[in-house]
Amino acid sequence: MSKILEVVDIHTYYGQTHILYGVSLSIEEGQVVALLGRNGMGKTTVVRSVWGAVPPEKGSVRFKGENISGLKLYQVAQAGIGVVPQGRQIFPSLSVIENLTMAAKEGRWTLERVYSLFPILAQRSNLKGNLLSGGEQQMLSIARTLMTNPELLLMDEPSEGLAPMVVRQISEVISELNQEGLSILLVEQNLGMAMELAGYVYILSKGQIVYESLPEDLEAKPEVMGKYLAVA
């Protein structure tokens, strides 16, 4: 299986602050990746780094084998890497409809396909989305990145502030989406949902990746789970 995403040695600073120090992952088609940290360990700038919203200064980002670092956020889409960023960024003042539209692209996601995912979003379609409940408007968020017809996904916290139900739905969602054969980088602070979805995870402390391995191996070893996800 071959490599969609390898991230290589990257550093990246916000101004002068140096936040990630050599960072390196990669992910095989069709899989799911999870990156897991405490707070502030640097996992929102990994993703932001991938994406080009804060570019590495050292090191690269190679997708399908291109070195995209560099490239602006809109050249990023247009390869074909979507974001579902931390704390959701929808657009308050548009419709459901309007936000699943504005940025579609051609391909197997079409607002058929999101909606059957999704149905309550079909029945939301003209509410504006400041007025959708938090579960709600993370589910408009991922079904919109879908609309750009990704082939990697990067999801930053999608469970963050939700309801155990409404984090079950997320789960299985993401679940489905591997199933169809999207790639998908995942930032989680919910471990058991993390362990669940991924075929492989690292550990991200102070900058740098602490740890990799297999989700069963890293469950074997509660010293490293205590020491780096605060899990005793």
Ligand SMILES: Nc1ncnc2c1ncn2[C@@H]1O[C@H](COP(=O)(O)OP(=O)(O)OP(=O)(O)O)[C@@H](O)[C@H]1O
Contents of the next structure:
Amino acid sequence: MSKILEVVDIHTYYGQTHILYGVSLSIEEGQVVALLGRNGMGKTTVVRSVWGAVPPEKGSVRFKGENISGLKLYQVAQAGIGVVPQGRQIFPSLSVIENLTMAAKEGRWTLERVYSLFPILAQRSNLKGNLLSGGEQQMLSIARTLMTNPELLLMDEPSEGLAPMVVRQISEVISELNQEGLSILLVEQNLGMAMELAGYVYILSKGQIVYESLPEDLEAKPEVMGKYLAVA
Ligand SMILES: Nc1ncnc2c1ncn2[C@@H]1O[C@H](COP(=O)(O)OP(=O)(O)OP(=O)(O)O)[C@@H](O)[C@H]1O
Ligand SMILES: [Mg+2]
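Got the form predicted on its own; any chance of the form predicted together with this ligand too?
So here's everything in the complex, that chain up top.
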């Protein structure tokens, strides 16, 4: 198997503040990899370092073997990386269909296909983004990113703030997307969801990877979960 994403020893700063201290992680093609960790540990900063919103000052980010650090955001998107940002970030004053079509790029994912994946969005097509429920907004955020036809999806806490039933729906969609061949970096605080979907897990604490393993190995380590994750 070949690696679709390789993050090697990145150091990322916000201004003078050093946030990531030599983070390395990788994703095999077709794999779901979970990045776990408590609030404020740097998970979003890893995601933003990968897609170029906060370029790392040291280290490298390789996508399909090519160094993408330093590329412009649109170039990263064009290369095949899609981001489903934390907090959804849909355009509130645009309708569902406008949200979906504005970022669209030719490829397998069309309006028709995202509407069949999320039938509720088809029903809400002409409704403005801010009139959707949290779950619908998350679906719209995922659907909008699919419209850019990415090969790698970076999903930043897709379950955040959603009711268990909606989280279940989102999990099923993520699993379906993975079965279709999408590679996924899944940032989560919902441990159950991450364990179910991921083929490999990393834990981030204070800007460093402090643990990595197969999900079943982590499950057998309550002391690691207790120390680094928000679980009882
Ligand atoms: N734009 C910014 N400028 C300065 N510091 C920031 C900025 N964004 C985040 N930070 C700080 O960087 C650290 C890591 O934040 P980050 O958002 O990456 O954490 P996180 O693991 O995603 O947290 P959460 O689970 O709450 O989303 C935190 O200490 C945060 O306060
Ligand atoms: Mg975050």
